[in-house]
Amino acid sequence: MNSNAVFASAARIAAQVEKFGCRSAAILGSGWGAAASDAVPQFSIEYSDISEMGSPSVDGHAGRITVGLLDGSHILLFVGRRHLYEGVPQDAVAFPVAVCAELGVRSLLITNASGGIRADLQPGCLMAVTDHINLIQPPLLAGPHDPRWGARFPDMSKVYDAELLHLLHTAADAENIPLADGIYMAVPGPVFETPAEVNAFRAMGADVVGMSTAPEATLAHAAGIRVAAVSCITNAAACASGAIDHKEVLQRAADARPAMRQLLSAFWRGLVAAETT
């Protein structure tokens, strides 16, 4: 990763929205874009117009970035993800938590849709991550050291903040949503998995299954970010009684965006209700 190169350019869309004053931020993946329309655009710019970040190739994810007003305040959305297997520079991926840590961002939520590993998680399902195994590489974090990351060894004990997880939690339960927890594993992609794969995953120890997230939660939390992160489970991975494919992802995403929609939207207002406390 050019960090240089990444964190000039993160300077540049920062100094665009510094002026809405920007707390938390999200990660929109594929099917969450249209979950935060509770949101109120009030700054949009798309990715095609920042050179580390480049057009979105995946169907599901727009590819800009907005910020929305929710109850008299400002979040900071991604909507839509760059992902490694797309081919693109690991800054790509990098971009986004670069410029949560240019505007002083202290909250950052990861959403993804997944392939549920565990018996219960089956399409349609939320998962709270609790924590990752993380198979993509190479990492965003190997190279020369810049300590705009944090420490050249960061502790990873404890990735996924837990009071950011209670206040998932205490979200879902207002809305009245079923929401699991679980582990995440990251695979490169683009492919999905071979049962001998989800064999081997869940003896590891992962609920379920994705090609993002845990590079981004990563970097957030070296260089200091709270972070939190939801699954929408979009899939049984490698499901015996047919073949998986993205439509499904995308169509069992838009089934379940009612409830991804109220979680996102309480999060958020119990988020800015705990910071102003």
Contents of the next structure:
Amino acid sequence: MNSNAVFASAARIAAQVEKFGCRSAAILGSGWGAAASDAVPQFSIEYSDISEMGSPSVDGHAGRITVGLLDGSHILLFVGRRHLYEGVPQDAVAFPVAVCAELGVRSLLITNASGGIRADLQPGCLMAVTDHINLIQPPLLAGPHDPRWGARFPDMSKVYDAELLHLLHTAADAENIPLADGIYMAVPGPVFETPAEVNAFRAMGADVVGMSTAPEATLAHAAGIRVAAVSCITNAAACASGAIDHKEVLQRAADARPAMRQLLSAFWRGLVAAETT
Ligand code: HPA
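Could you present the same protein in the form predicted together with ligand HPA, rather than the form predicted alone shown above?
In what comes next, the whole complex appears, and the chain from above leads the way.
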């Protein structure tokens, strides 16, 4: 990653949005963009107008930064993400986190779609990420040390913040939305897994598998930002039950959208309340 270029570009965006005073941000992955629609847009810029980002090439990923207003609080939203499997430089994956760091954002929520490995994690379920196993290489932090990302050897013993996890569950309970906990296996993609890989991941302790989140979560945690992540299980990870198709992934995410939307809005309301008490 070219940290200087990423931070220089992030500072330009931060200058445009700092007046909103966002303390909270979200990176919304596959199918999650519309789930933040309770937050009314106050500002918008397309990724294609930001040289580090460019346009997402994946269906289900919009590609814009917005600032949404929800109950009097502003939330910085990255609607759609870039993945290394698109062939983009690491800078595009790091950029949203750099904007958060520049702005002094306190809490970052990351959402994604994943394939269920654990038997109870069926398509349509939502899962709060409690930890991850990151197979997406090379690490974004490889290269010269830049203290804006924290320590040279960042501690990763608690990437996902306990208070944010608690707020996610409080929100889910209040909205009557089942929310599981589990471990996210991050793979490089873009291929889905073989059944042998899924068996191996299960043995390694993974509950779901997806192609994102861990790089951004790692970076944000290293930079001192509190991180939470929620996954929508859109399919069973490769197994005897049949082939996986990206259209099915998007359809399942669309089916789960009302629950995602309720969960996000209740979470943000709870977060604001927790921060003001
Ligand atoms: N594997 C990897 N990534 C995914 C999957 C999957 O089964 N479903 C949605 N994203």
